[in-house]
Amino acid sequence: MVEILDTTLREGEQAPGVTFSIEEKLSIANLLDDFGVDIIEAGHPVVSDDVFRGVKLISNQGYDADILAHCRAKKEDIDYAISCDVDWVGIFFCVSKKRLKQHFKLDLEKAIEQITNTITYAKDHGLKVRYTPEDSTRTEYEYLIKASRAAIEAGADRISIADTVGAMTPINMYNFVKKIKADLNVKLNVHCHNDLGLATANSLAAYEAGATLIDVTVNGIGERVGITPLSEICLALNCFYKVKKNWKLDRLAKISQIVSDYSDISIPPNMPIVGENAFLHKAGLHVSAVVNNPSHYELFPAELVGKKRDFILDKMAGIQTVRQKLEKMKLVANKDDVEKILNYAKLKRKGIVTENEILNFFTDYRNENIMF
């Protein structure tokens, strides 16, 4: 069964301009645990005192979700994680030739020694470990496999495949994870960045190839343009793969709005699932079909994710749209009223007909102060 690791509190806080207070982090963690994620990545404790305190606070809430701390392949990072009482550490170290030479100034053997020593140290202190060969998808395959095998031998419980710059396409990701799965006897996780807008597709491809855990953030926020969004992956797993877990999908809209408020990153109207437009229907034909049966133009019902459907009244509308608007507003209108409102919508130069305009129609039209 697939698992979800939410890293809003770590990856999400790496989004430009985002800083969560400790109170906000606790609020987000409460929401994520209630929603039903399997692991919460609470932060990188060595980064700052407030991150350390946030991770420690979250680790001691008694959540159903496991808590993971982000760590470099350094014992000092593990010591910080131990002090925070976390369940897991996520140890990351890139082993691509370019990075080893230009950044770390190490050869592969020395890098593996540092990685394995850190993993052994973490395991000796009772921690579960996942090792991430950062920038996995651009790392030379023989280096990736050699480092991962050494990590497993040292005690790593999982290997996380990181598409750190969003460099993969779905078919390439599928083939890549399939090959790794054949070469490594370990659970595979996946962490996909969204630089080309393919994070969700690549995550699903990895799942199809055998990855058993997917990293996400609320609203997809994260470094640069972010990673796979929680809402997209959970709905895709639910709709396409019939994954049935105890996720409270009807909380998604609320969670997204709260994280948007805390992060000061607005939810785009056209964001799938949680955006304002996700369940707004405009064309007259669409509206009449949705009134008959919402599944004609909705892959899943709005209520499933805590949203409500609505209809746009503008020049694209039909009679059914006007009737639905009036019903929603609890207004009684005769056939002539409906036709006149529709005619007004057809002639309006730009924008939608607002509820205030409809209310004004009932006041002004009947006082003959408005022409249609």
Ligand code: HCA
Second form
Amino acid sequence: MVEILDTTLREGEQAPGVTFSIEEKLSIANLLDDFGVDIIEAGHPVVSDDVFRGVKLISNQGYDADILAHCRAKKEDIDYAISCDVDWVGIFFCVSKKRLKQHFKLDLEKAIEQITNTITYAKDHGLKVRYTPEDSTRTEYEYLIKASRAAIEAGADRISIADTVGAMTPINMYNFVKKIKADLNVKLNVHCHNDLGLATANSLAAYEAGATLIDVTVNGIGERVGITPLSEICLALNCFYKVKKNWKLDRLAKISQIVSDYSDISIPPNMPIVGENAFLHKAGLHVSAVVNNPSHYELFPAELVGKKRDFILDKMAGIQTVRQKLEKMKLVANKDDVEKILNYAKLKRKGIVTENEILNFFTDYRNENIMF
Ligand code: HCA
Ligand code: CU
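Now show me the form predicted in complex with the ligand; what you just gave was the form predicted on its own.
Every chain and every other molecule in the complex is listed next, the one we just looked at coming first.
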């Protein structure tokens, strides 16, 4: 069964402007564990004392979810992770020719030695290990496989395929993961950045090709424009692949709002699933069909993800929209009232007709009728 790793507390905190307090981290971790993610990537303990304390605190909550600490291929990082009592370490080290030459100034053999020594050290200390050949999708295939095979021999339990700069298309990702799966005998994870808006599509393609764990963050936050959002992956797996996990999908709206508040990154209104507009229907035809049965214009019902459906009253509206608005506002109206309000909406040049306007219009119109 597919697994979800949430890295809001590590990748998410790498988003520009984001710093979570320790209390915020704990409350996010509580929500994620309660929601039902399999692994929480809690941070990179060596980064700061604050991050260290956060990872340790989260590790000691007795969650159902496993806790993972992000580490460089360095003994020092593993020691920090051990002090945090985590279940997993995620060791990353890019082995592309370009990075080895320009950044690490190492040849592949030396890099592999550093990676495998770190993995052996972590395994000797009872940790589960994920190895990520960072920037996997732009790394020479031969280098990627060599480093990954050595990592597996040293004891790595998982290899994570990182599309670090969002360089893949779904079909490329599918073929890439298929090939790796045939060449490596190990469980594959996938981590997709969203630089071209393809993170969810690429993650699903990797899943179809045999990756068994998908990295996500709440609201997709992360370095630059972030990674695959938790809500999109869970809903896609639920709707298209009939994945049945014990996810509390109806908490998604709340989790998104809380992470938005803590991260100070607002949720775009048109964001799938959790955006303000996700279940707001506008065209008259849509509204009358939705009133009859929401599934006419909703892929899944608003309630499934803890949202509410509503209708927009403006010049696009039909009679049904006005009726719905009045019902919601508990106003009793006759056919004539409804038509007058609809006419008012049709003539309004810009913006929606607000509830206040309806109320005013209604009162004015009634008063006029009483007067004359
Ligand atoms: C990073 C890059 C990373 C690492 C992923 C991983 C990526 O911020 O260190 O360690 O599995 O996208 O490659 O997030
Ligand atoms: Cu990343």
